[in-house]
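Starting off, we have a lone chain in the form predicted alone, written out as structure tokens.
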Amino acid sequence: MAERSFAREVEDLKLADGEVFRGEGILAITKALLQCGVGYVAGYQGSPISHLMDVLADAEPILSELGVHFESSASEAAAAATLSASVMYPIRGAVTWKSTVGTNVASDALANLASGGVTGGALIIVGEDYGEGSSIMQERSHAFAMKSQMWLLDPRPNLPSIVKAVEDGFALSEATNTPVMLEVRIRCCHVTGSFVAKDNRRPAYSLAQALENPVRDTSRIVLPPASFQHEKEKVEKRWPAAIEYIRTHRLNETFGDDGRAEIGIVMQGGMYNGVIRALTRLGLADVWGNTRVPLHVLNVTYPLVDDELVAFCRGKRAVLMVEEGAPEYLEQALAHILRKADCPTRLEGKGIFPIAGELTATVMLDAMTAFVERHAPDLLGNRPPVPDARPILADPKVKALADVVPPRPAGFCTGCPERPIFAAMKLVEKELGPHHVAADIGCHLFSILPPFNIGATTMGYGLGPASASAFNVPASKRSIAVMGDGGFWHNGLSSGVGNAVFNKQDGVILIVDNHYSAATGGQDILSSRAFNRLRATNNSIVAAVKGIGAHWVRQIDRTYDVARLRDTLREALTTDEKGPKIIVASSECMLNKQRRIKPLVSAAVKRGERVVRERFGVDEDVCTGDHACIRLSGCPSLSVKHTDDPLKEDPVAAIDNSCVGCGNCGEVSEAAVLCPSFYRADIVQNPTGWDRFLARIRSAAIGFLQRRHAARRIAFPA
């Protein structure tokens, strides 16, 4: 694994009774699992849960003591279906992903649970990755919910709700035989805060006495006629228990509501803060909740409690609701309890708010202003200034700034393994003209930013090479399909390469192999380099996909050499050998890399051992000043000087102090023939005798050079 330390956080899950948490809600999460008797997790990682699965991975010693089974599932399919034990057996067990990317992919597997139902407490922990700081596309995970009917928590973010969240939604699957999702955004998984602990607890149950009292019972498998049989119950039985367990604990909570307002705010959990906040820069609350404006938080949002919301928004003369994202369900809900209940009470939502798009600061305090002055301005009074940066925005003189300040897209990690990859591509368009290209889910898909500009279109994880099928076509061109290891393991060892070899397909796969799960943070996977004594790595990709009746395959177990990749990437283009092309470009990624050698020069530095560092620089007298090499580079340690030089009237390249070593810029101006400019410097610490005297030889001829060269332009001035 990468050398990355969660001992901290590994010491918080030991807290006792009493002693108080303080971190972040994902945290809270994985502390709050074990407090409730969880028998087992699994998940797959993904921001915003990543640091859950982290940590646990940590907590190996912690989960033995306490008979916790925990697994770093393949996809988030395996996830789901893990919870198959809570079927028949009366386990508790939590999974995670992000959402929505791994509810799709779950989908299945959760169908299949919430058909035939489970007698287990079975919690899915979905990060909700929408708004500002995703990484995919903008959907929310409320389908899904309604789709199979399980039960869905959207806890205020803060960390004592959250905890009892986790555990109010292991009771309410227990007291319904239904899963339940736990909804966190990406907010509500980095809030801080604290709660006070309890003491953590082993299972009721434990798998061990699952296997060794097996259980079977064909009414909750889903097969025709229990099928049927399910749907009813689902409707009959579940439905009502979920509603009155919802009712009768007070899941959903109501605030400052004296039955004398005329207005009224009912809200996802998960907007709690935010209203919250835009109100108190009204006027209309503070920071500690108390509020002049009723509040009806749905800590379920569903399925919804008719008689509460009618109870809430009856006699008021209008009511807001606040729901990020699209479709807006919640108000289509409540205009649908409202109108059975024959309640006049007027129903704001989309339309004061955007009927898409995460709700920031700014956007929740344009709305809430609007709905109060247009149903109970006298409650503004007078406003006091609120802070407010458009004005500032809008001013000539900052968009001014758009135009000298150049843009910067996200791209590869300094001394990022796959930069060469889609240099090496870059050197092969010139040669052979554009292909299509399709990409994939990873770090491999900044390859469509500049200054690579390589891609067309990406359908899902490990689904590059399947996307490329439909050009399966007697053309004078292949197809080129990008995939990473992570999305191969994931899903494309059968999904694409499988297909491929199946349909006799003749494009192009490209497996980007970096040793690890690097986008989610560095997880191992099945090929991971490095040894797991949990888990099974070291399992070889082209063995895989030789296996599976592939014949071209080609491996390059170092992407920083340009000049094969491009070779072998022409080849792979060109070749009369029919069926699908593989190659598969292996090295480390170097941010892991960098997070697991370090540590280690540090300590053969302390103990006075030689160690040797890479650096590179250019030669400002060769360097021509047609930047070529930034171009098919986009190295972050590359940039652009002024030299004093006359002649040169264009700024010459440089390479910082960011810079790693990982030689890919002269590569590049090897392999393209560029001006050979670039230099290695090897920086040489505890050095030993005989280095300190190859550095003075090394000095004395360089100065002599250097004086001789200064003599002669003297003489002989231009």
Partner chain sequence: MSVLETTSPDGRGGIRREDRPLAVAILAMGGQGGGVLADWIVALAEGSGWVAQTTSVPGVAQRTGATIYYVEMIRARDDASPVLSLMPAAGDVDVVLAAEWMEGGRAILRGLVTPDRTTLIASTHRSFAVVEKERPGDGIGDATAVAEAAGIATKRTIAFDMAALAEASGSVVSASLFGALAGSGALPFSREAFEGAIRAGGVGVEASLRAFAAGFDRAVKAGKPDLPPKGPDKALPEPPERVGQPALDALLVRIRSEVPPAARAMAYAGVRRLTDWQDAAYADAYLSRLKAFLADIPAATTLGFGDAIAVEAARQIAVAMAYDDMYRVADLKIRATRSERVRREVAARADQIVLTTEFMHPRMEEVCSALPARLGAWIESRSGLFRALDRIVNRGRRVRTGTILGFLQLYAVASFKRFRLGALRHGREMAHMEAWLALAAQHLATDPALALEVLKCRRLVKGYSDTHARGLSKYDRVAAMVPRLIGRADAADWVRRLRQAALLDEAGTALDGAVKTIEAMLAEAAT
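Switching conditions: you have the form predicted alone, so give me the form predicted together with the partner chain.
What comes next is one chain alone, with no partners or other molecules.
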């Protein structure tokens, strides 16, 4: 089960011809796939394409009715390999993942796929996680398209355009026997809008038909001599076919070119809205897309259609290439095209634009201004005032905010079961000193941030243990490698655990198991504990690592037991036993747990059943305001507050009502010998008669003692 239910979005997938779809970009793509008669969809979840996967996972009835197969793949490599079904058979297939990280993982399969080519349309939807809010290295998917010669679509960021790109992508793929990549950036995935839907289509040729009528053609297999033929075929047949298709179907668009303009702008489709807005601010375009500067929009950024570009540039004094990220593949290609065509048009691009980084509104405006000023200043005429925050940002009162506004990176949620794991690691660090900690991808990576500040490197999803493998030398300390359950099943079982067993790695491997692929939205994986009608869950991580040859394996089934985790970690770091020391620390992701149990609990309360709610609190008069507890927690519900006590200068700890009673505060203060100010309150809702009887006796006895205690004290009146 995913983090949220997509029941409403699933309804959108049923829209019929002429009905209007309203919603997010990534869901529009999902609907477009069904409209295109896709036969199968596979992928690996991750921002910004998780919703595509989640909606399809919840759309099982629609998919089975249409005869569409959907699969949550074990990794992006597995997803890419799935496209193999389109090699021999005329079946449309689509796969999706977060790029470039997912494309890295998938590139072996993609390269093989692209070499042999496809019969059915093969679409690879990459969520380009670039720029603000990105959680990965800043690279471009473009290089993958170039190196394997797959075609790359980069549509304008509005729903009709991206839906059309899905349709074009399948058709282009089939017309050229080449897999096609469709690149959608984060904001485009999450942009809202509408498009007029079409009926869903059943796949023209089904997977069952293919299975029952197998086809085999050795010329499509990547093996000499066929592989040499593939290379030739790519340039001699598929490339020209692609150029022809793109040109005749006018996949690229030109706006506002009356043939007389002195300048023009060439751009990736995804940059279109930003370009229009910058020109609008200069008075050269308007919000309806009318423009006085001709625009050539590359909805296909690979391959480029030389004569279209030359035709656009010819006769213009200068053109600007708007291209996000480095290296500037498109600008280089355009320079080459213009040079070959002996076209004297001046080409501008990087230089006017910064070489690296997202093309934000400010960057875009500055670059457009510089370009027009340099090559067609007359156009600007009486300039409208351009929005400019610089004067106000220069004010000392505003500048002073830089020291006051705190950074707010993502962190562990309230009650997160991973928090106590890193609290335990901090405690061990205090005893045994710091260790080299190889981190991994997943929520647990938040340990690198305050307050934990744990983790030295991260090398890729599931590669935490592998990234510590060089440290297999005699030393007085061992390495610690962290990996999540998601990374474990993605590849960590073989690349991490198998590798460590085989090479007799002496380090510690900590597998953080929260029962979901939590960071990507709470999808089920092999070891998820929930029952899933469509998938095989409840496969044990411990059994897997033992099966692969690990001996020192400890399972801790309640990560909130900080003392036990601390002791286990200490043992793993100090035991004489050789080979990898594997700790599997399991507790359910609290975000998902709350989503799961909250409705159940409130229903039970409503029915009048006895329910105990646990919550933590801090006695503010006992707390001394050192905040050691916060440095071992960082829980959003554990905060600080000032009191009216003149003898307490520093704020004291305080727990707010968002506390879910996970127990971490108590366990940590116990294990770390912090302070006695924490208390747990068990709140009995709908108490039974026995509860009430007991409570009466207790309150009589305790009340008596309290009155006695008060009477013995002399005190000033409050």
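Residue numbers count along the first chain shown, from 1. Bear in mind that the values here come from a model prediction, so they are computed numbers and not experimental data. Rigid core (definition): largest C-alpha set, two forms, superposition within 1.5 Å.
Rigid core fit then Thr643 CA moved by 2 Å or more between the two forms: Where the cores coincide, Thr643 still shows a C-alpha shift between the two forms that is 2 Å or more.
After fitting the core, Ala543 CA displacement of 2 Å or more between the two forms: No.
Core-superposed C-alpha of Pro391 shifting 2 Å or more between the two forms: Yes, because once the rigid core is superposed, the C-alpha of Pro391 moves 2 Å or more between the two forms.
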